[in-house]
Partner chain sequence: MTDDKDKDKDMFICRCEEVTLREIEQAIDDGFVTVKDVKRVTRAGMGLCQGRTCSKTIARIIAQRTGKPLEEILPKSFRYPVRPEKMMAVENEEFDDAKNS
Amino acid sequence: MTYAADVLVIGGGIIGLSCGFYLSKRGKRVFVLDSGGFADGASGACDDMILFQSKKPGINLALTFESLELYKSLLTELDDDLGFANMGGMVLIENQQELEIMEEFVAQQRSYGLDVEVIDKRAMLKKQPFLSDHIIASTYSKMDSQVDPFSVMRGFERKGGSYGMKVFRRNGVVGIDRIGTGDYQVVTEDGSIYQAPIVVNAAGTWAGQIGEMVGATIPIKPKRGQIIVTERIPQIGDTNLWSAKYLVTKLRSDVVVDLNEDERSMGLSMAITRSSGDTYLIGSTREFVGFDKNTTIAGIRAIIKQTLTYLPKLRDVNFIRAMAGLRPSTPDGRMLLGEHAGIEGFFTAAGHEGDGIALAPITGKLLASMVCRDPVDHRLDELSPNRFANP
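Please render the chain's structure by itself; use the form predicted on its own.
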């Protein structure tokens, strides 16, 4: 049986649903095709942050500002609180070298309009009184916010459905052909055929495999992120927390941070966020292990050990589950967003790695604008998938 639509979106995670929602809002008849169940992929095994402080001045930071404003408007539009919270965030600094690097980085971010500052130990402990004594300072930004990814996805699906969007799950794509009319025919595991002039590849970590079906080069690799979830506990401190180690290694490849060989191979870096359910999400690892999304004892132990060096108070807190997701990473750390040259009507919106939650609304809105042939936004040229067309 053949099902006809204006746009087929492949991938039903938060990016695919955002694309589907904004396209259907623009009047397009949209089908979203997904190989798994609701939130089976990375969108259901991640933290919940709209994090500004991890981003260098440039397109990713600019789009995060726009995405935050969209999230605020979605609270009304989707008629849901989306688990939105604005606790702010602190990046913890452990030595003088980290302090100097972070002071320079914060100055760059401030010049770009981000409300962020470096605060001394006294001010830091006022916001987070249970931190380990070895932490010498931190950054602080009141702009870092968070949402519940599950609520956002349900909201996109529910509201998109009211515009006519349909979501088909547990039926993976096995082939894509171009027929004489110029339309794409997408074949799924059960033999169904979906036909449309436009295909949006929002398959996350699997975007490369979908691209191969039409001859598109999409160099996305899976990066496993393990996270543990605590039991419900009273709030510890006023903000969410990250260690500076990860940022320092991103900013200065010549600097060697204090990690043992196992921690380094896991890409371990501390992140603690308080969920809307009064639990804490604590992570995480960044591992290149292919498409293996199992949690590991070694990974969980490393996360716990590292967390206690920052917050010894958590020693008596139980964690109730662990999860791992495959973050879609790109060679240059930027997502792919746009139409593939020479493959008319085939778009990709993928490769967000750890920024999928933060950038979901703006990704969907911009993708819909591209599909609807609005005036070109040249800021987005650097995100074009064609930057990888001739490696």
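Only the largest set of C-alpha atoms that superpose within 1.5 Å between the two forms is called the rigid core. Residue numbers count along the first chain shown, from 1. Computed from a predicted model, the values in this text were never measured in an experiment. Compared with the form predicted together with its partner chain:
- With the core superposed, Asp133 shows a C-alpha displacement below 2 Å between these two forms.
- Superposed on the core, the two forms differ at Asp258: its CA moves 2 Å or more between these two forms.
Would you mind generating the form predicted together with its partner chain now that we have the form predicted on its own?
For this one, just the chain is written down, with no partner chains and no other molecules.
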């Protein structure tokens, strides 16, 4: 069969569905093509945070602000309950060195407009009574929010569907050609052919494989993250939590941070968030193991051991599931968003690493605006996929 559309979006994770939604809202006839089932990629095996505190002042932080605003309007625009919550977040500080680095970082973020502060142990324990005694202070920001990724994806798909967007699953893209008219011709596993003048590569971790089909260089690498899910339990504190350690290693490559074996070999750091289903999501690892998205016993064990050092009280809680997702990571920590030079009509929207849930709405909106040839937003130059074109 041959199908024709205005835009073909390859990849139906949260990014592809957001692109499809915003494009179809602007009147484009959109097909979304995915090799897997619903949320089979990173978007179905991740935490749920719209997290501000982890970001340095710059484009990612600016876009997170904009994305949060979009999420707020999506709460009424989409028909699904998005599981939005605004519990705020705390980054846990374990020693003097971390405290100094986090104080400096928080000051930078504040001057950029983020509502965040360092609070002392007493104030910290008031919000989180069950924290281990060895934690000396924490940050606190009331801005950190969350959504349920599954509901957001369903919401984009349902509303996009009402604008004519169609999603085709379990039928991966295997080839892309250009035909006489200049249109792209995309071939899928079952031999179907899809034609359109515009292709959007939103294949997340796999975006490089789609790029190869048109001769584009896309240096996205899978960075595996494992997480566990607890049974439903009552709320154990006011906010979501992260450990400062990983952030500190990212912020200051010049200081030597004391890491244990798991933290070093698996890139382990603690994140604990209360999900909209009243369970806790606890993670996670950062591993470069190719496209292997299995969980490992060593990973699960490391996550739990680490968690119990921060919240010993969780010893008696059951965990009911473990999962792993592949974060699409880029060499400079920024996504690729835009049209490829010399490959007219071929756009990439991928490489969100650990921020794709937070950045999904703004990514879709900006991508739609680029495809519709709105006036160029020069802030986005630093996201251009062409920064990697000549390695």
